[in-house]
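One chain comes next, on its own, written out as structure tokens in the form predicted alone.
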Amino acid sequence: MDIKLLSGALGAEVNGINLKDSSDKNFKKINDLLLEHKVIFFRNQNITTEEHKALARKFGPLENHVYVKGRENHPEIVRIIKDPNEKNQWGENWHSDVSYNEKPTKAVILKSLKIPPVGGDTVFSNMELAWETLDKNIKEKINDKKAVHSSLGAAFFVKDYKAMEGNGNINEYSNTHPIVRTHPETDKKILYVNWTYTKQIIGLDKLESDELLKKIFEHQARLDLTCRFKWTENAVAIWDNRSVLHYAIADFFPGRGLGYERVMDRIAIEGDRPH
């Protein structure tokens, strides 16, 4: 097994572990890895929608998303396609999916089937490193809080999206977490709020809440919180959602002279109640 680091914050592309594998010896390697790196990348994974499956049910339960209608007869896959003509994707911001969830997603397991020449790359921010690199005064305002988080964020998302109809109203899921989560198995702290989908600090009034979580959100997104990853095809993404937040680039669509399609197929593995 070979592992190449991304950054010093966060990532590894890892070599010599094959994904069709989901035996307990071969998964243990792969949650080993996932828990020290956050996000672990494996490329020419030509794995089968059902070895894709197999795998993400060794994490856990897999998630049908709240308002993302999956693969005909693969619910819990998400097929994510960019047309050629759209200027915007699905992810395109700052997020950890689905936090509004009253569980949010434990763990994500994403398969490039088609990706751009150029561009496309997703981006990744360490939320236990940034916890601890954030202000001391900062830190005492929010250790004890808790936070919004709604789907109304994601509007954006899914604006002209054709993939996202069936499952529900985006407009009827909002939960409140702990602004500091604890990860259950590794007891790290966590700053657990995002760009995308955190609307309130519960217990500030609104101007307080903007401002302070403002600062926040451009911590979450200093360059040395994060690592980057260049696609190619049959390419693999397993992230813990809990510990990281992630943002896909979209830096590939007409007006730039660069009108790419992008398919990738999304397995997400149910979460607990942030703690």
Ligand code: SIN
The other form holds:
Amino acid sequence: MDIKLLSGALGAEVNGINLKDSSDKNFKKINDLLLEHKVIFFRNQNITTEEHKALARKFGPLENHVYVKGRENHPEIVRIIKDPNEKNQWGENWHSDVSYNEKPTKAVILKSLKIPPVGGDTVFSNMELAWETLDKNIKEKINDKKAVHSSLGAAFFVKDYKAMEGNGNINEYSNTHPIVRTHPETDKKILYVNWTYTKQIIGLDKLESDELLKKIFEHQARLDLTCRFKWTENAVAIWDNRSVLHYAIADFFPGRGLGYERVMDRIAIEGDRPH
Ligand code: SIN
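The structure above corresponds to the form predicted alone; please give the structure of the form predicted together with the named molecule next.
Zooming out: every chain and molecule, the one shown earlier first.
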């Protein structure tokens, strides 16, 4: 096995693991790597839909997205499509997947099917490191606080994704979570708010909450907390959605003379209630 770190903050590209093998032994290796690096990447993984699902099931029950329709006969797989004529794509801007759910996603396994010749990278940020490096005064203010997360943070964009179908449920989904959560497997503290879905800190007035969240969001986007993955077709990313934020860069749209298609298959695994 060969491991290449993607940055000093998080992320590793792994060579020498076959994702078709969903044995307990192979899964343990993958999960250990995931807990260590928070996001792991594998190239040239020609896995079938069934192998993709089998691998995901090793992490836990599969999750159906609340408002995006899954693939026909595979409701757990969201096909993320950016059409060549679209400017925006699903997942642009910093977020942790479905943090507005009562039990947000534990991990995601994303497989690339079609990748533009340039652009369309995904960036990840390490929220354990974000908590460790956060300003001491801000830490004291938010340590025992909760915040409201709302799906409306993305619904604004979702109606523009003509290539992707909703399932008719684009209502507001909203939940309250601790701003600092504890990772259920490593016991590490994690800064658990995000630019897309977190709307208000409970117990602070709106202005104070907005000012504090702005500072925290800026901190989470610090480049020294991030890594960036350049996709090739048939690559797979697995991220620990509890301890990273991610951002799918939509920099390949027609207005730039770069109207390319990008297609990914995404399977999410059910998480637990943050505490
Ligand atoms: C997502 O935000 O779940 C999608 C990430 C990507 O397409 O790179």
